[in-house]
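The chain below stands alone and is given as structure tokens, in the form predicted on its own.
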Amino acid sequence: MATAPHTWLRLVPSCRSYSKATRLHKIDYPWKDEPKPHWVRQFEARRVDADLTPENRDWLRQWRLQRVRDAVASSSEAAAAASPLKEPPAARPLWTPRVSQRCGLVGIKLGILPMWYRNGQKVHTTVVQIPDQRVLRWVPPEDLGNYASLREMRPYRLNQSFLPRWLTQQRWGLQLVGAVPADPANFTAQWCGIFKAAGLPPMRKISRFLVSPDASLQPGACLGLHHFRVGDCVDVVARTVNRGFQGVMERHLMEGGPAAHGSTKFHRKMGSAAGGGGPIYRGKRMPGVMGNRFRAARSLPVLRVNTKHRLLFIKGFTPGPPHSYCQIMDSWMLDVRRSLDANPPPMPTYFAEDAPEGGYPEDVYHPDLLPYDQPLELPD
């Protein structure tokens, strides 16, 4: 039975029903010790292929990939109805100021590389590789109430007296994107079924983006490197480096206790937790797990694009360790949105007809950036 629109407003309790004492203490969530019912296990159990030769292992891999291609290209009525790859693309919309919000890209952070402007100033750039990725699903704003993971109670909803605006306003939908195709033998049947419904082979990473209805993409659409242009400002969201359990001097940069004058076992402690015997409120800086949280770096310009290796050189530092996944999207900052209104990006994404005559060179640099094959000329 389908859930009526706005049903999630009744399924999610409001924080006003909880007392102040309840909000200031730990809440025991029902899914703490078990997975949610709508979660899908991704990786299959580890197998031992010690008796297989390298030739047989490669043959089995090609055979599995061929089975996936045959299942996707099958001419059955179910596959034809479920795979929108056989449908013609819709008409390309125009950029609408203060309304349009495009889909983002899934990237792999490679590291930090220094570069130089033409005036000799040094700038650090984050190198992000854009793997092969396709659109899996589009959830319109009116169907967010049927989305399974949004019907569960979230910690920030229990601790706040309001719901997120992206849920209540219903201005944006959810665009699911899969990246990094892999061998289907490494995944479970449920995980592979998510991609089979879209007519695609299984992939390692699934991410979702907030997208306006006018910039939505059909399942199976390809997202490429030129989705962002040189000079565009982007937001990069990723999990920070997991530092583990750290003390207050490492986690909150506290000075610690005195090093001498009778100090005993107090060199790296935080001191008093509450004054006058009062309660310890939420937000008190204490030892705990440091890192491993989703954080965003806002309004970072793209300084260089390498078309040969599918690399984006983004100014500044982004969260996450090397070789970790990150989400790259159009910046939500107001000044950046005004610049996009004056110079709209390709809508809803980059297509082959958007390429200039003769194609793109191997490296596309920002006008203020110094290419590596040119000497640095400073004024006298």
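Bear in mind the structure is a predicted one, so any value in this text is a computation, not a measurement. We call the rigid core the largest set of C-alpha positions that still match within 1.5 Å between the two forms. Positions refer to the first chain, counted from 1. Compared with the form predicted together with the partner chain:
- D341 is not among the residues whose C-alpha shifts by 2 Å or more between the two forms once the rigid core is aligned; its shift stays under 2 Å.
- After superposition on the rigid core, the Cα atom of H124 is displaced by less than 2 Å between the two forms.
- When the rigid core is held fixed, the Cα atom of H323 travels less than 2 angstroms between the two forms.
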Given for the second form:
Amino acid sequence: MATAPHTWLRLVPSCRSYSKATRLHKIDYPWKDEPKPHWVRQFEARRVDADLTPENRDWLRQWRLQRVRDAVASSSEAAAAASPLKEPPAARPLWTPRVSQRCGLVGIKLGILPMWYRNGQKVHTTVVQIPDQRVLRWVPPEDLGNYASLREMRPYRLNQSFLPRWLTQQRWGLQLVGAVPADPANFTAQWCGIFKAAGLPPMRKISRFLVSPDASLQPGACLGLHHFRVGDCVDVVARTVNRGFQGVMERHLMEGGPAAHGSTKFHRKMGSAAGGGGPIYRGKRMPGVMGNRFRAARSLPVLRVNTKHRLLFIKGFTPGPPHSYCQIMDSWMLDVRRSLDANPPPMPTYFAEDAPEGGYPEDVYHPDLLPYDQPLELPD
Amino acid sequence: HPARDATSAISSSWQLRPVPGLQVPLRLPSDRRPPVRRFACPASIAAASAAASPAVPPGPPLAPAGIARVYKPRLSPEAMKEFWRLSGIGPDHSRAKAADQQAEVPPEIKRLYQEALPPIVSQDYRDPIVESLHRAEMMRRRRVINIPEFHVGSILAVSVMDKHAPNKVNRFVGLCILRRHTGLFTTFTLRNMVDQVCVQIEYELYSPSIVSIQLLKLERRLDDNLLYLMDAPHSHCTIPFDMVPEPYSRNDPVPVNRERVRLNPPPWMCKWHLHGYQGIDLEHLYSYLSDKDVAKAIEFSKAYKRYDLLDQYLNRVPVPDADYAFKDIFIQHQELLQHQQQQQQQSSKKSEVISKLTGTV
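Shown: the form predicted on its own; wanted: the form predicted together with the partner chain:
So here's everything in the complex, that chain up top.
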């Protein structure tokens, strides 16, 4: 290993039709893909309180859930719109080309719905639901060096790679977002303490986004469905489907051996692991768990928005099984970023004052998309 | 798991469903208890035991009053009825009776909207919101085009948009040999002979490039698919392109064509004897096979799958989910009929206005 390999991003194929050359060259370490904060235990074992009758136990649970609902409702956009004492966000930041990077949303992938374009072409859309979510914390770029989970240097040493630019250049900060508020009795006191400073109930999912300081949000701010508009291109980051322990032929597309012609117990094996009596180098491709890794699907347009069920219809396929979390953010692809300069999105996020007159209809379609209740009209 | 919280407005939790359609009769608490054997006690022994131990006057029961409720739980009749309704069996273990009791939806809905059933996949891959979206979009598409009821074995004429065709429309007539997938992914395959060449075309039922679907003959066959016609004489799937549609009534049951097809001699595209087809002439088929293959085919046809509980559980839609889907579709079907009536009224008004303006009657 004379030179340090580049840390370029490639999409790892989950099926054998992709070529071998597009595999990543990254080395695993145990806590690599653990959801952060992995140093805080999230779930608490349910306490069986023998002194409580079942009816009282249920009543107390409903009381806790109602408090969670009230805490969430007080910081929602509806409450902000209804209150006569609301203060509009003072001096909303402007979209600055090549500088601004907005926060993203946490979504739950539900399934796939096929649709058709107005030219008759078929397109598969991933249905993603945007649950209740609030901003937890803002970590400015200058504090990134002190941030606990970013001080782990071992992965860069193992991979002989450079630190990522977002860490060295410190142009972006970390925005922590919590999603899916839940019953506090499910969680440890330490986990609930993370949300206490923001005045929020504990949530099941914490995500972090790389956000520029001009688009930062303060704790408690509400992130909603209309943060993304129809036509915006997004990146969707999620954990891929866990395919379990797989052999090298499935996992690394190795050739294996001949099925016949006298082959003795060599059909699906790896073969040699090293050469000339030398050591087996770190990162040697071997059998192991396949999938369950964070991967990104880049530059997918939002084709439709459903306000009734809080759904985004994103073109194409995203990583992960149904009912898994995903992160959705403005695409990092350069052509998408340049197109946003002409048509800037709501900065720093969508507020009630951005709503059009009369509100949004139940379904907002992309102009190229054909709704099912309209007939197809092909040009002659 | 994100889908198990009451506070979040997302899909509700999945509950374990009872196994539907069990053929094995269920052991209920009231019946099937072994009879208590009572022996006649000889009088001498009874007298000796009475003398040995003084008779204890019968007093109050020693166990507390509520112990029977705790240690011998009994299901209320309402709970039992609900269990039978969900599992598809009744007190007399007849599934048909329970199904009729469940059916608040008319049977024509189940015939017309066969693809409204949710897909038979693992519960991890199913979502109620996505399924309801599929059903809503299906009904929206049916406001634009009339999709008739058809089964495998029916004859259809499908017109699709084709920019290279002279009239911009391409019409194909064929026998439906396959119908698969659910919801908006539903596809059907038509087969016909065109210039002595076998042609099979697969159409997506909800594609907007389909201009019209015309039912020429409503019929059902003995099998779910007719793929064996690929190895059958071409006379079985030769349908004239100018076939006149045969009238049918929605209230009548779908006629079943019980013909048995004689296949061509092997080699075949597939081992047709191993799939349980009823529409093939089996005696004629077995005459082409060796004794070993015939034994294998007969072994397959012994229908062990009737006793394979896991196979039954994995390969059928749970009854409550099917109920919910058809009820949802039934409501939207009634709205569709209203929409069609309004459209007819508008078109008749238009024709009246046009006739007045032009002076025609």
